[in-house]
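A lone chain, given as structure tokens: the form predicted on its own.
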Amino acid sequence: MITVLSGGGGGAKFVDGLSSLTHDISVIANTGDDIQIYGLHVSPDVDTIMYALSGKIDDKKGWGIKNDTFVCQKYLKSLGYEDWISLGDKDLAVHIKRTELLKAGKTLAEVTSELCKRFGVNIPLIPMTDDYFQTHIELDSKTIHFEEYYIKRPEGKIKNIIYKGKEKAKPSEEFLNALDISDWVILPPSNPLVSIGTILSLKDIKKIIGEKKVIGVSPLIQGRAIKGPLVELMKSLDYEVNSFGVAKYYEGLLDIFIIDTMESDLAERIRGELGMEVFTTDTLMKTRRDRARLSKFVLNRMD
């Protein structure tokens, strides 16, 4: 059995891949992004796997879902409601079902399941945590959601990531479950600050992961992001925009890491500044083609 630990974006690419060849796996997905928007309980991360695992997902935006309409969006900012966030119609009616059953006293975890067994998703998608938990950005005039940072991009130094609620999230009882039962613990290619990072700091989760075999895929390329805020966010914390920045930000954690063979010149010093088996492949994923292939090189290492 495997976990997987995923946020959106590359994460989700590469779940959508390692699902078409094995179901052997659990999916615990980054609650840090869960924001409240129009009343209603968003989560983005969550969403963004559970959409790319039913094949609904928009592919050209990498999120919500494919062929949604925004006239409800456009009809809240008639009435004055702010509209930097993008949710569509069909992606509003998600929320709206999620937000009406946490309200009816049931878990994340039980709602998301819930949720997925009507988009036919048959894989364990677990939030990392049914408690509260925000991950935030401290600039040197303002803090902000981490969702408001991603989508506006405001002017100012990134001085801090701030996991709000971290001192009392607990790992829900179904991620511990799904640790409990694997063998092997899979680090996609998300963000590590701001989707792995959250989920690796609730309590004892580090230490539970530290006793399983542990392979992580880098997510930049040549010191570049696919996509989002990485790049800025290791700036700021001091780490080497590569994949070595990213190993170190593993350190202790990984017993495989994978990197892009543009990037093979920084294999060696992986290895032995850090104590990693390293291997190098196309870590690009363009097409579902491409998820796939990168999901089987990733599982031929666990032999």
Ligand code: GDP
Second form
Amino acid sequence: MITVLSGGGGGAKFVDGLSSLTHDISVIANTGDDIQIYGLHVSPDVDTIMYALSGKIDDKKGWGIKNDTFVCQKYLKSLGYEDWISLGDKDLAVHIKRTELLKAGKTLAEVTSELCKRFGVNIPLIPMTDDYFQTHIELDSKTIHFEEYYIKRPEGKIKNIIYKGKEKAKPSEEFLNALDISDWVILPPSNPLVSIGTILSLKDIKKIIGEKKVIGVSPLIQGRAIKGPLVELMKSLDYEVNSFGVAKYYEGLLDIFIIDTMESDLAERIRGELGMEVFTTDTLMKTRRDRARLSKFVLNRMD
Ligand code: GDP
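Form predicted on its own done, so how does the form predicted together with the named molecule look?
Entire complex below, previous chain first.
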């Protein structure tokens, strides 16, 4: 059994590829991006993974449901609501259902499992925690929710990443059970700081994962992110902006690190300075074939 820790971009694409090769996986979704919008509980990474695994994702955008419309949100705007985050009509239906079930007393893990059933997803998709947890970005002028930062990209120096709720949030029971029966943990090409790092910040998780065999894939290719603010975040926190910097972030945790062929010049340094086994391959997932190919490459490195 394998546990995969995932965000909603690179992680969701990778998990989609992996699920075409094996069903012996549990996927743990980052919930640091969760946010209340229009009184609804929006869980961006959970949904992106769920939409990807069900084949319903809007592949062009990389989020949301394909062929969705935005009638409700336009109308909400006319009523004075903000619309900095795009929520389609079908997507809103999911948030309504989630919010209703949460209000009825179900945990986020139970709600996600029920939604997954309705979406025909038969791989366990598990939110990292059922508790309040939000990632915030501290800028020199203000502190804002990561989702708002991701979409608005406001000016200003990033001073810190804050995991709000970290002290009290417990890993979900389902997450701990998945780890219990896993020999391997995969860290896919998700944002290390605000997708994987969020999950790793939960109580005891680093220690438990440290006892497993861990394999990771770098989300940087030639020092650039495919999407999202990883480069800006790494720069601000003084990490070298390339796969060495990512490996440094995972130092002591990763046994094997897969980096893009374009960064193969870093392999020797990662091996020598950080003591990881390093393999290189083409890590860009443009098509579903690429996703399966990269996942296969990862599976083949795990004896
Ligand atoms: P988020 O929740 O939307 O931020 O998504 P993730 O954390 O799962 O993934 C974001 C990271 O995925 C970014 O740093 C991207 O560089 C990386 N990424 C996206 N697509 C690819 C890809 O095809 N290959 C690789 N190597 N990284 C990717």
